[in-house]
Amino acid sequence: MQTPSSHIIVRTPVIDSIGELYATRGLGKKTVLLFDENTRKLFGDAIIESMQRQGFRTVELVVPARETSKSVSTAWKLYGQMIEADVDRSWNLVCAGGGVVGDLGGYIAASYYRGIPVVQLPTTLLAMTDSSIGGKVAINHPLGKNLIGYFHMPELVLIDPALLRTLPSREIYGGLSEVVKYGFIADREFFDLLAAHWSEIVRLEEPWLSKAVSRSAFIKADVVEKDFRETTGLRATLNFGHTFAHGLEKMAEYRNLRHGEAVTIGMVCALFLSHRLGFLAEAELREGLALLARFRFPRGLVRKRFLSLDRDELVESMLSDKKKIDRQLRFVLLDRIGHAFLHDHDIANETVLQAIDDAKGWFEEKKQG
């Protein structure tokens, strides 16, 4: 039986050993490669040439590099291209890109011929540490994000931290939101490492970058292995800050606000909510906020996408989250740094609103400071 992390490979350059890695999983060498336009331009030739040198037969698919690619219409178009290329159940699919490519490609792999193997080759920090791991794959609906999908575990997750050097700083900070989340919910020592070596990680310096990526990926894999279909509440802890974040993303119409940016704001709200409900001590609240204060946002983004929002409208937007039950919001809270839990009991809307106000006040104060 595979261990939670046995299918996760962190290596540079990882693509040059894909043939031997496929052999360890019993995968064939007929592979559909899914890129977005950006990853095709940056990495496509090198990936294809390396795979062909290793004896692979490939079919290439490319989609626009935007969230709207996660749609029924895009999936339908890709199904047609795969059928025309005689792709059958003996093939597998590699998702080479960020979260959009990983989600879309995973969805297609889960549904094509009732399921073919999928391999994730993430190229963003957010994908390397979160979305490529755990087998949740989905497309969007106009009424909500990631509402239509499957549980379809990747056969391999191939992570090459060197690929991150092509990313702008906004993408690095966005990915670090999920990295920091793992420290908050599961590993106090990891939280301390991030606080001590934040500057080196932001600059993508080794060995700190690979340590942060590996630890994040393995924490998520362990949680997923223990609660694959979210039956015990453990996997739900991976959504720390996300209930607020999903509301923010919906109000932004999934444009001009990156997922990681929304999660960072959401974690600030969740810290204040944890404190207001008496679970998180003042000292740990301040410690958590101190790390989140080191994030950098594009100029004006927090004001436009959070501070200027009506708090009641934000809560209403949060109610569209797929993780709610019977229009009751469920929050992941902390009782200490390094330990999260799913709060299943009702929380008064006024308390949630107060936590949002707390977060707004903190962001205002932080800006003035």
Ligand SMILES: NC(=O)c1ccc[n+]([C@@H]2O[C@H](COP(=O)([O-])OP(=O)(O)OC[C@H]3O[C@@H](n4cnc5c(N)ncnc54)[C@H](O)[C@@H]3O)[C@@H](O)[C@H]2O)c1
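Residue numbers count along the first chain shown, from 1. Only the largest set of C-alpha atoms that superpose within 1.5 Å between the two forms is called the rigid core. This is a predicted model, so every value here is computed, not measured. Compared with the form predicted in complex with the named molecule:
With a cut-off of 2 Å and the rigid core superposed, Asn349 has a Cα displacement that reaches or exceeds the cut-off between these two forms.
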Second form
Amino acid sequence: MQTPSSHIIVRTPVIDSIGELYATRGLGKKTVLLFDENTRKLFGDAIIESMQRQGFRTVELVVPARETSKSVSTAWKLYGQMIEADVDRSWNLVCAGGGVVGDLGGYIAASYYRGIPVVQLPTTLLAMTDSSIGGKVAINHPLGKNLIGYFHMPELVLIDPALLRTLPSREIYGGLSEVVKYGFIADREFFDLLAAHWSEIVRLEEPWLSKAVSRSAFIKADVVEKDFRETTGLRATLNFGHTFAHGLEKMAEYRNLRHGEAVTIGMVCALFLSHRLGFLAEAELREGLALLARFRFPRGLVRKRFLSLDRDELVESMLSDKKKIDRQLRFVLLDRIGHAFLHDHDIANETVLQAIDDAKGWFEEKKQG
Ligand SMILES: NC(=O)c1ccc[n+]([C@@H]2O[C@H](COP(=O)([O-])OP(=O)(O)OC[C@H]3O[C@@H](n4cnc5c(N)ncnc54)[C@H](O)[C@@H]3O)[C@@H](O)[C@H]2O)c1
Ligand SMILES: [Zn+2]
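Can you swap the form predicted alone for the form predicted in complex with the named molecule?
Expanding to the full complex; the earlier chain stays at the top.
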């Protein structure tokens, strides 16, 4: 039986079984490999050698390691390189990198020759637990991020948590914010596991790292399968903390604030909002905050990117997000740790502002404590 996650493989070293895994999905051994400059340097030779040993024919493409690679001009250039290498519909494409490579490669695979299969080989914690799963692929438009894209499900998601050893700690915490999110929205037991083994996970120790990665990936796959096109509100719960986060990212002009950092701050706000509206009990609020207190931010970041902001401006910035409907903010709230719901009735602006104040007060107190 095909389960929602049967195409997700968590294994070290996963690349050495890529041939067998391809066979299980009926995929051919002609593969375009997309890297960014960093992942090419770190893992390129090993990946290409292993695949060639297993009888693959490969063509490699490399893009600069930055968000601006998710552009129509980069895609256009890569299409050209593929045409020149005689890549046709019988080929497939592997995205070997973080979310930038995954989104760009997925976009190219979805459109090239009207669509070729895509395989995700994520190398950041965010990509392993979030962006490589669920089939949303996109490039950016100057007027907004991720606006031009497709739903293109990966044939396989090949996750090797050992690849995270070279990832800077700031990127680890960034990914962990989505990992913790899954505990909050869907799985109390997982939340407890994260709280109990936080230090090991941050140090990338096994078996805790693999448990955290695979549980996250499976929760996302499950939610996505039940609500693929975001119609029932279930997939929207993946946006816990994100209404606040998008406002913060926008105010920082998407610079000097990682998405995961914004989401961590956003989840603190969302916990307080859930409590203020009477959905989340005080004890659960405290427990949730205790786990979020273990995140580390670069020095001065919370002050600069959150505490010093005017709260009305923050709400205004949240309202300008693309996910608004009739300028009404939609929040994902918790009624307990392990269960989220989409609250789309009106919430008084004042209550949102108070939740922001609660969160600010908590960060201030934490710093002194
Ligand atoms: N499609 C989705 O559902 C979805 C969901 C969330 C985010 N995203 C997208 O994901 C992107 C962010 O992804 P990201 O956080 O992975 O960023 P990223 O792809 O920019 O990677 C971060 C940095 O880490 C480097 N890197 C990658 N793997 C490494 C490794 N193992 N060791 C050392 N360095 C490594 C990269 O070269 C890059 O410099 C954004 O464009 C966002 O829009 C998509
Ligand atoms: Zn996110």
